[in-house]
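So this first bit is one chain, no partners, the form predicted on its own, shown in structure tokens.
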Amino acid sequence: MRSPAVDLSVPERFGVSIRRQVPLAPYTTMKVGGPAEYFAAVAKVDQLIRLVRWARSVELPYYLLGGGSNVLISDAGLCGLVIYNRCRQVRIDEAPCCVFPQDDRPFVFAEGGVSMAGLARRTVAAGLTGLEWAVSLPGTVGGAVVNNAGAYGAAVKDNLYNAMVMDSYGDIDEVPADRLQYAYRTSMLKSQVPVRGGFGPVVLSANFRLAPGDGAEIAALAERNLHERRHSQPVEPSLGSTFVNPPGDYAGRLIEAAGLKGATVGGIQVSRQHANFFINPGGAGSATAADVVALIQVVQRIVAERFGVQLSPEVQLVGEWPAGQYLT
């Protein structure tokens, strides 16, 4: 399936260059996946808005790519336009007195392409508490808002004030956090994000509200989180957490108890360090997206047979997938 022919000179008028057949593996944390039919990187929000609106006007499906974690791009790649979001402005503002009379928590503004880990480190340095859990989180603010990313018992929903979202009709609105229908690792936006190119909503930026605190204590907590992640999670290319934790248990514990640490399919391996991480030890070119799906299916089957628990993938499949390579 191919997208309609389009005039690529139009985006160049507002400073965006579009390339064809760009390999996407380097843009993902797992280092697998095929090419984008069309590919463009944007560094300014106004360019992102204009590019999305142009794509809609010519019926060219699009997909927003941020940090490339928790997404698995098929070996066949992705039809349509992949937009690599590099909009990375951050601003820390004093809270206006008219918002909440008793609340002096500053607003922390971040565009969708900002690294969550980088944002967390900036807020820690500013003596603000609330994002210490994210100091080593892969991915971007846009993806974190969509997926309600979290760690160490905290998540995006805890401190998000609102998100600037361009909806499926091209309208832009500040959406309060309580309208995003947050639940464990999901949101209203996630259900609308297409796993193929489409015309779904786009997170342009987010406003967090963080509390001032003791700078030394905040920095110490962030350092403990960073130290724990470095010592408990693999450094090799991975998706991040492969499965969501089932109620009352941990996916990694079940996988380890099933004797699956070190299990491999093709070039993909269940990490011996943390069983809920599947790694690509050889890096780019040594494994395929099909290997990842096959290993996920093997682990699901064995864990279900031994413990009666059906593990649900946290990863989202993106692109064109043949029959038999879908995940449940």
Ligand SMILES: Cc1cc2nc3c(=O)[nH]c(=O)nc-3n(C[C@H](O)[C@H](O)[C@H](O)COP(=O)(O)OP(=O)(O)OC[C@H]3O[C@@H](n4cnc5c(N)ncnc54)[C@H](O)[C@@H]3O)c2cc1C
Contents of the next structure:
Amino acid sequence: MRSPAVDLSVPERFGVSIRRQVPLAPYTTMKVGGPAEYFAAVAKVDQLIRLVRWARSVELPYYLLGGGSNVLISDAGLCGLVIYNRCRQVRIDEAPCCVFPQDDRPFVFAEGGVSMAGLARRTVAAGLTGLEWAVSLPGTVGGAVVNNAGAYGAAVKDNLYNAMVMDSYGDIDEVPADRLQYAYRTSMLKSQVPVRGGFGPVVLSANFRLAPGDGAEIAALAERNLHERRHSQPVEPSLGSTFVNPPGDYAGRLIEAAGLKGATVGGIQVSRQHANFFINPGGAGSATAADVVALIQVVQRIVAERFGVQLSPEVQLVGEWPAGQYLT
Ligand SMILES: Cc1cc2nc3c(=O)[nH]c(=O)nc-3n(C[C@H](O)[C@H](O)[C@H](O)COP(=O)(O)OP(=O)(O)OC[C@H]3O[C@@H](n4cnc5c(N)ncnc54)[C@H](O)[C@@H]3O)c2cc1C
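Would you mind giving the form predicted in complex with the named molecule, to go alongside the form predicted on its own above?
Let's see the whole complex now, leading with the same chain.
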């Protein structure tokens, strides 16, 4: 499939250059996947807004890419425009906000392309508690807000105050966190992501509210989380947890109990260190998205046969997929 012909000189005029047929594998943590028909990296929010509105006006489907740490892009790639979000402004308020005199928690503002781990580290250094769980989380603030990312019993929803979201019509609104319908690793925004490209919502920025605390305790908790992650998760390219945990159990436990650690399809392997992580040990060029899907299907089938549990992917499949590679 191809998108309608578009005049790329228009975004050039507001400072955004668009390239064609750009390989996306380097922009994902799994290092697999095909090209974007059109691709633009955007570092300023006003350019992001203009680009999305322009794409909408010329009916060019778009897709937002953050750190690419939770998306499996098909080998055929994506039609339309992939927007790589590099908007990275952060502001941590020194003083309590005068609008909320009863509440002394400072605001932490971050644009959608900010590294979530980098933001968490800055808040830890500022003596603020609430994001210690995220000090080594891959990906961006935008991806974390969409996915309700979380770890060690905490998640984005616990400290997010609101998010500045541009909707599919190009209108911008500050959406309070309680309107984002957060649940385990999902949100209203995630359900609206057009995984084959389209006109979905865009997280421009997020406001967190974090409490001041004991700097030494905050730093120690962050360090424990970092240490725990280093010891429990593989370092090879991956997409983190492949499946969401089924109610009352762990996907990794079931996969390990089924004897699937080390199982391999093509260049993709079930990690021996953490069975819910699928790894690409050979890195770029040595595996395909089809390998990942085939391994997911093998693991789903065997776990269902052995334990009667249907594992649901946490990773999002994006782009054009041949019949038979569609996952539920
Ligand atoms: C080694 C490893 C460890 C991980 N550990 C964890 C963990 O502990 N907890 C956890 O929850 N996750 C974990 N993950 C998964 C991943 O890091 C999170 O889901 C992360 O929040 C995704 O952010 P991202 O920027 O990479 O999003 P992407 O993968 O780029 O995108 C995810 C989704 O969000 C959409 N999106 C991204 N940015 C925007 C935006 N600005 N506006 C609108 N939509 C947007 C995309 O279109 C896509 O649908 C891990 C991944 C890896 C590789």
